[in-house]
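What follows is a single chain, given as C-alpha cells, in the form predicted on its own.
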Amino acid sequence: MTGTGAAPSGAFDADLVVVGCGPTGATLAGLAALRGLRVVVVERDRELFALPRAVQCDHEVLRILQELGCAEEVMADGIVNEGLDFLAADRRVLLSFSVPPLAPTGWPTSVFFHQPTLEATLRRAVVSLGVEVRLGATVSALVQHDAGVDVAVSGAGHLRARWVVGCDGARSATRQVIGTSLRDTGFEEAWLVVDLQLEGAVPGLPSRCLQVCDPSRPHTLVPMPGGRFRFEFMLLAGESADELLDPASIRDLVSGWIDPALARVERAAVYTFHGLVASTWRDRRVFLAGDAAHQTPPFLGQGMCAGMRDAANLAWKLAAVATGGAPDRLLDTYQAERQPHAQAVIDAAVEFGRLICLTDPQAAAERDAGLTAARTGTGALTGGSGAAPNLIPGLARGAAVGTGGGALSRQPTIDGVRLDDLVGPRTALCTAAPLDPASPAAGWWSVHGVALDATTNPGLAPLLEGREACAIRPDRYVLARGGVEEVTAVAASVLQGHGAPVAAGS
C-alpha cells in the first residue's frame, strides 16, 4: 500500500485526504477546511454505523463541536453526565464523584450521547463546510513523493495531496504505510456490551454512571439518550463470547437492574479492553490519528475525546504550513504533543480498570476498604465525596508551548459571544492593555492573528493569571504567557520560524 517515486506532476487535488470519516476524520477534515484547506475523505462504508459505541464526551470535545457548528445540536440530543458512583457488591455507595454542570471552557463537564445521531450531525456540519466525502471507497495505495502523496482509491481513481490522514480506526492500513508498531499497555479484559431499547419509562434505573466492583461480576451501567441504557460485563476466566451473548444469559444479567421484559436489546457485543500506542505517527507526508494511533479502555469514556483532540491538534498545524508559512517542523510537535497527552489518558484508564476488575474476594475487599476510607477523608484517593479529579493533563513545554503555556484555555463569553467564536480559528494574544498601534506587536497579530485586551473585555482578564499577555493556539490551548514582546516572540517562532516580533506584512 505505500511506496516512494518522483514528485507527482499536474495541480494537487486536495491539500488533505482524510482515510475514514468516523468521529476523529469527520472533524479533522471539518476543523481543515474551516482553514482554508481542500479537504476530500474517504470512505469505505456507505452508511453510517446504526448502533452506539462511544457514549460520553467531554467539554473540550464540546468546544471542538462548536467551532464546527455543531454542539448545540450535540447538546439537545444528549444528556449532562451527573457523575460517578463505586458500588460495592451489596450496592452500597463506596465513592461518589459528581460532574461539575460546567467546566471553564464554557460547556458542560460531560455528556452522554447516542453516537449514530452524534455521527449524523457531525457529518452534516462537516459537509456545510465544503469537505468533499466519498463513501463507498478504500484507499488501496498511497505512493510519497517529495511535495506531495499519490492516493490510489479503488473503484474512483487518484487522488494527488499534500498530505493524508489515517483516521481509520483499530485495524488501520495506514498504519501499514507508516510501519510502525504498536506498544502495548499489558492491560486486556474481555467485556460484553450490552445496549438496551427502553420500551417506556423503567422505575430504578440509576440517572448516573455506576460502576458495581463486585468480584463475582464486576459491571457498569450507563445511562443514556432517548430512552437507552447501557450495561457492561466483565467476561470471567474461563467463559467464552458465545456463552454470554446467548439471549437467556443477556436476560440473567440485566434482571439483577431491570425487568427485561421492559426492554428491547439493541446491540450486544464482546470487545477486548486493551491500551496500545502506535510508537511512531507520522511517516513524511502521512500521519495517524484516533484509533490507528493509540486505543485506550473506555473506563473513562475517552476513546473518542483522545482521536478529536488528534484532530484539533492536528488540523491548524497542517493549515498554518499550507498557508501560513509555518515551517514543516511544526508538524513534528503533533506527536510530540499528543502521544505523551494520550498515554496519560490510557495509563489512568489502565489503573482505573485494574482497580474495577477485581475477581479476588480478598483483593476486591482491600479495595473497597480503601474506596470508603476515600469518601470518609481517611484514605489516600484522591476526589472523596465530591469534585471528580482531571484526569486530562495539560501539553508539556516544547516547540509549540512556551513558557505559561500547555493549559486548555477558559472560554469566557464577551459581550454575549463565547471567546471561540469571536477569534474564530486564529491564533489570539489576549493583553491586560491594549497593544500600542505603532508597535511591532500591534503589527504581526494584525497579520497573523487576533489581539484583544482586558482593558476592554475585563471577562478576559482571568485568562492572563497576572501576566501581561497570553497567547492562544487555534486548537484553544494556552501557548505561553509572559510580557508582550516575550509571547509574540513565541508566536512568530511558531506560525513562521522565528523568534523576533515582526511588523505588519512581513
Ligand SMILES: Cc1cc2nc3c(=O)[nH]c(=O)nc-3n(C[C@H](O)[C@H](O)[C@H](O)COP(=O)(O)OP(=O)(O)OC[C@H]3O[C@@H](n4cnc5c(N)ncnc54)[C@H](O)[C@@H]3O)c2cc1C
Second form
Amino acid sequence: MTGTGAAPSGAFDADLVVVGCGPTGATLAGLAALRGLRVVVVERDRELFALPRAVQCDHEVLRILQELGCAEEVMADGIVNEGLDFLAADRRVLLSFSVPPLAPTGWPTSVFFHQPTLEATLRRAVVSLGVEVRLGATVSALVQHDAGVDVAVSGAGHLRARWVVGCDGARSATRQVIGTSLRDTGFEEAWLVVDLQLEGAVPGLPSRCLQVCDPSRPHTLVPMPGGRFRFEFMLLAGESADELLDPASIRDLVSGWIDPALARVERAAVYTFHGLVASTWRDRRVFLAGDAAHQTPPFLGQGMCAGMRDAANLAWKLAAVATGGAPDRLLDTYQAERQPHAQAVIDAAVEFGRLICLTDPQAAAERDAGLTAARTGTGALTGGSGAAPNLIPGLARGAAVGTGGGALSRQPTIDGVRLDDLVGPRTALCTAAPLDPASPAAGWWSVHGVALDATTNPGLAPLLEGREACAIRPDRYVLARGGVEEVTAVAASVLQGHGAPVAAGS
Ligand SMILES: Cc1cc2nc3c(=O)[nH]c(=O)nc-3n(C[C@H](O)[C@H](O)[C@H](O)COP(=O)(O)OP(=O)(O)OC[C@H]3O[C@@H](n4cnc5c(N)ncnc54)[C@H](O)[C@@H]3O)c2cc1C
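Now show me the form predicted together with the named molecule, since the one above was the form predicted on its own.
Below, the chain from earlier opens the complete complex, with every other chain and molecule after it.
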C-alpha cells in the first residue's frame, strides 16, 4: 500500500470505505450507515472465518449491537456469564468474582458467545442498514489526496472515498500506510486454545470462567454456547506449538477436567498473546480501528470489545463532520479518547496475565497467599472478592467531553422503551425540568439533537446525578453534566466547533 498522490477528480463512490469486515469493520460500517453515510466494506475473505477467537463480550458491546438492531439475536445465541474464579493448583478458590446479571446499561454485564454466529448476525444487520459489503476483495493500495482517498481493490478496480478506516486486523496493511509503530507492553506468552464440541452433558465442567493458577501449567476454562467449551493452556519454556497441538497431548491436557471421549476437538491453535498499541491512529483521511490499532492478551476478554468501542467512537464523529457541520478536528479526538482507553484495558489485562502466567512455584505460592489474604480481607490487596471490579475506564476529559462527562451513560427504560431506542443516533439532552421552548438551548437542541426531561420521563433522573442537565453523545458516553446553558455550550463546541475549541490529545 502507498501514501500521497495528486488531487482526485470525480465523485466519491462512498463517504467511507472500511477495509476488513471483522467485528470492528462491520460495526463501524453499520453505525456509519445508520447515520446516513454511504459505506462500502471491502473484505478479503469470501466466507466468514468459521472458527471462534473471541468468546466473551460485555454490556457495552451489547448496547452497540442494540443500535445495530441485533443485540436480542446475539443474546438468544449466547449465555450469560455468572462470574470468574481464580483457582490454585489444588483447585482451591483464591478469588471469586460474581458478575452482576444486569449492568446499568440495561444489558447483561458479560455474555459468552460463538464468534462466527455473532459475526453472521452482525453482518446481516449491517447489510440490512444499507452497507455494501464486497467479499473476496483485497485492498491493495491507498492513495490520499486533500479531498479524499483512492482505494485500489485487487482485481476489482478502485473506489474513491472521503475517508478510509483500516479494520484489517493484527497484520493491518493500512497501519503501514499510516506509517505508525506499535508500542509494546513487553508481555508475550504463547497459549494453546482448544475448542471442544461436547457430546451431550459432560460432568465436571464449570458454568463460570475459571483461571487456574497452576504453576505447572496455567490454564483457563470458558463455557461457550451451542454445546461447546474452551480450554486454554499456557506453553511452558522450551515447549513447541507442534508438541502441544499433537492430538495425544490435547487429550492429556483436557483429561485433567473431563473424559476426552465425551468431546470432539473442533479446533486447536497456538496464539502468542501480547499487548500492542499503535502510536498513530490517524493520518489525514485514513484511520485505524480494532486489532489494527491495538492488541490485548485475552485475559479480560476485551480485544473485540475494544474494536467495537473504537467503531462507536469514530462513527458518530465521521457523520458529524460529513453531514452535521462539525469541524475536522473532532476526528482527532478519536485517538485522543480511544488510545488511552485501549491502553488502560491492555495494561489491566497484562496485569492479570502476569498474575496467571507464573510458573515459578515460590512466586506462585506468594501470589496465592496474597490473593487469599485479599479475599479474606486480611491482606493489603483490595477488591479481591465479591463483584468483579470494573476495569473499564471512562473517557479522559478534554477531548470531546466536558465537565461531568466521560463515563458510559446508564440506559433506563422509559415506558417500556430503552433510552437509546428513544433517542436514536443523536446527541441527547436530559434535563430535570422541561426546557423553556423560547430559550436558545431549546432552539439549539431542536436542531442538533433531542431533549428529554425527567418530569415527563422520571426514569431519566439517575442520569442527572443531581445536576440540572446531562448531555449524552451518540456513542452513549456522557458529554457533560451541569446547568442547561453550560451543557449546551459544550455540545455546540463539540458538534459545531462553536465556543471553546475541542482539544485533541489532552
Ligand atoms: C484466543 C483468543 C481469544 C480471544 N478472546 C476474546 C474475547 O473473549 N473477547 C474479546 O472481546 N476479544 C477476544 N479476542 C480478540 C478478538 O478476537 C479480536 O480482537 C477481534 O476479532 C478483532 O476484530 P477486528 O475486526 O479488529 O479484526 P479481525 O477479526 O482480524 O478482522 C480483520 C478483517 O480484515 C480482513 N482484511 C485484512 N486485510 C485486508 C485487506 N487488505 N483487504 C480487505 N480485507 C482485509 C480480514 O480478512 C479480516 O476479515 C480473542 C483473541 C484470541 C486470539
